[in-house]
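In the block that follows, a single chain appears as C-alpha cells, in the form predicted on its own.
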Amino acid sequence: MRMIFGMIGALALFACAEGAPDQSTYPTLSGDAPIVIAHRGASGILPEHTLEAYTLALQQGADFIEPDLVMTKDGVLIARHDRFLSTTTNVSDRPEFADRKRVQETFSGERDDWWAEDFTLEEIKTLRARQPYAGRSKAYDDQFEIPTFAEIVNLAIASGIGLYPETKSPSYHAEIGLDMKAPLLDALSGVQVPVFIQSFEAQILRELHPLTEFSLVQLISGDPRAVMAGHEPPLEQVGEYADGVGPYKQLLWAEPGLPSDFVERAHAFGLAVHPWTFRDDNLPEHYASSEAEIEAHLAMGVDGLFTDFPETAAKLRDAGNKR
C-alpha cells in the first residue's frame, strides 16, 4: 500500500489523542475505522463543489472532501461533477454566454448545454453555483463561486482534511489537448494531507501509477458499456495499478439483505473498498432509514464510504467504533 494508509494511521492516532477509541470494531482491510468521504462536500445541504460545502463537511466530521475535476479552456482544473454547466451553475441566466451553448456527444448520448472546456477560468469565476437536486434547499443558490482545485488544496492543507479528487472524462480532455495529469500532480506537489486519486477510467490511473505515491482508486459503476470500453477492469487487474476500488453500492449486494462477495474479493486482492453514494434523502426502499443503510455497509467491512451528508455517516461510524 502507498503512503496514504500510513497517513490514515497517523490520523487515527490523532483521533485517539482527542479521546476517540484506539481500535476499530469494523472488519476493514487495514483494521482502522472506516473513513467518511464528503461526496462533493456536504452537498446535501449546500451547493456541491463549493469551498463552503467542503468547509461544512469538515465541520460535520468528514475525513476527506471529494472534488470532481474538469478543465477550463485555458487548462485549469476546476471542481464540477460534469463538464456541462447548466445543472450546477447560473450559466443559463447569463445572456453573454448564450452563444456558447452547443450539442455535444456524451457517454449517455447527445446533450445541448454549456461546457466547461469552452470557458476560461476568468469566465468560470463569474458564474455561481446552484443546488442541482430536486427537494434540496435552493436557499444558497447563486451565492458561491466555482473553486479551482488549487483553492481546494489550500483549504485541505489549512484544515488538515484529506483530499479525494476524481478525474472526470480524462480521455476526452486528452483528445482536445487538455492532459489532466500534470496539473493534478502539480497541485498536489508537497501536500502532506492524505490523498486518494480516483477515476472511472483505468487508463489514467495506470499512467499515474509510476508518477505518484498517492493511493489510486478505480471507480466501478458496473455499467456494461464501461466494462466493454475497458474503463472498469476486473478486480484482479485493478490491483496491478490501484490501491482501492470505489464501487456503486448495489454491487455489494447479491440481492436486498444478502451481501455479495465483493468486499471479500477486493480485500483478498489487497484493495480497500469505498462504495458510493449514501444520501439521507434518497433511500433504497428496503431500508427503514439512512442510518440502517450505512450501518449495513459498515458491518460488511467497507473501508470508507461516499456520502452527501457526512454528519450522519460520521456519527454512526464513531458510535459503532465505541461498541
Ligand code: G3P
Second form
Amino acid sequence: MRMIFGMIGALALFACAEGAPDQSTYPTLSGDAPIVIAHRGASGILPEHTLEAYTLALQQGADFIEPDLVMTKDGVLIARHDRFLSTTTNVSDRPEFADRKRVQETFSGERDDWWAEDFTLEEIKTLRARQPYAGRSKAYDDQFEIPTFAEIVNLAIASGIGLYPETKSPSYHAEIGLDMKAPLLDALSGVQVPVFIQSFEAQILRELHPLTEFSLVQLISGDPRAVMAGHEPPLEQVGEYADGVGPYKQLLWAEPGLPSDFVERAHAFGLAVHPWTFRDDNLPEHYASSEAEIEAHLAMGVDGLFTDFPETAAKLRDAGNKR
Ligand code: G3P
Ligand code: CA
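I have the form predicted on its own already, so could you send the form predicted together with the named molecule?
First the chain shown before, then all remaining chains and molecules of the complex.
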C-alpha cells in the first residue's frame, strides 16, 4: 500500500512539474465533491415536498432530492415533513374533512390537527400544498398535489437525480400497524440512481441494514430526549449499521467560528457527514452571507449538505472547494 502511495506521489509531482491540471481532492471522506441535497425540494421557492419543488431543485443543480415520508391510512408512503397536515396543505378549508380533526400527543406536546394516517391516499390526493413559512412566497399555494414516494422515485429515475428519503416517526407508524420498511424498499426495488435512506430513529436503520445495499444515514439532532430514548446513539455505534450521519449544523461548531471535532470523529468512524439545514433566508448572525456559511462548512470537510436553496450551494460546489 505504502508503495502505491509513493508512486502516486511521484506521479503527482511529475504532473505538477509538467503544468498538468491540479489533481488535489476535496477534504471530504471520499475526496469527491460534496453533494447538494435539496431539502424538501427547492422548498425556499416552491411549496415543500411537491413534484414541482423537486423538479426545480434538479433544474438548479441539486445532486439529491429529499422527501420526508409519512404514511396514509391505507399504507401508502407520501411526502410530508409532519404527520399533521394543517401547516402544509389546504385541509383546514375542506368542510368534508372537518370531523377528522383530533388531538394527538406529539414529541412537542399535544396538537389538535388533521393527521396523514387518518386519510386514504385518494383523500390525500384531493388536497393541495401550501408554503408553511412566513416570509416565503405563497403565490403557488393550493396548486400542487401531495406526491407519493412512488411518484418521486419515478421522477428520480426519469431525471437521474439521487434520492434521499427520510422515514418520519417509524416507531409510531409501526405502533399503529403501518410498517415503513416494506413499502420503502418495494418502491426502491431496482432503482439505479444514488440513494441514501435517513432517519432520526436508529431502530429502523438497524432493521434496514441487513435488508438493503442502499446507504443509511443516522440523523442527529443532539436533543437529549432523543438520546435518552435511544434514537440517536453515539458515533461509534452508528458505524455498526450506517454509512453516514446527518447532524444539526450547530453540532459542527464548538462556538461560532470555532469548529468542533464532529467531522473529524465521524470521518474516523468511516461516516460521511451531511449537516442540515442551510437557508438563504435564515442566516445565523455571525455569517456575512449564505455563501459564507456554506463555504465555512465545506472547508471543514462536510460530505454534503441539506439546503432549502440548492441553487446557492450548487454554484459553490461547481466553483470547487479543494484542499
Ligand atoms: O433530514 C435532514 C433534515 O431534514 C432533518 O430535519 O426536520 O427538516 O426533517 P427535518
Ligand atoms: Ca428531513
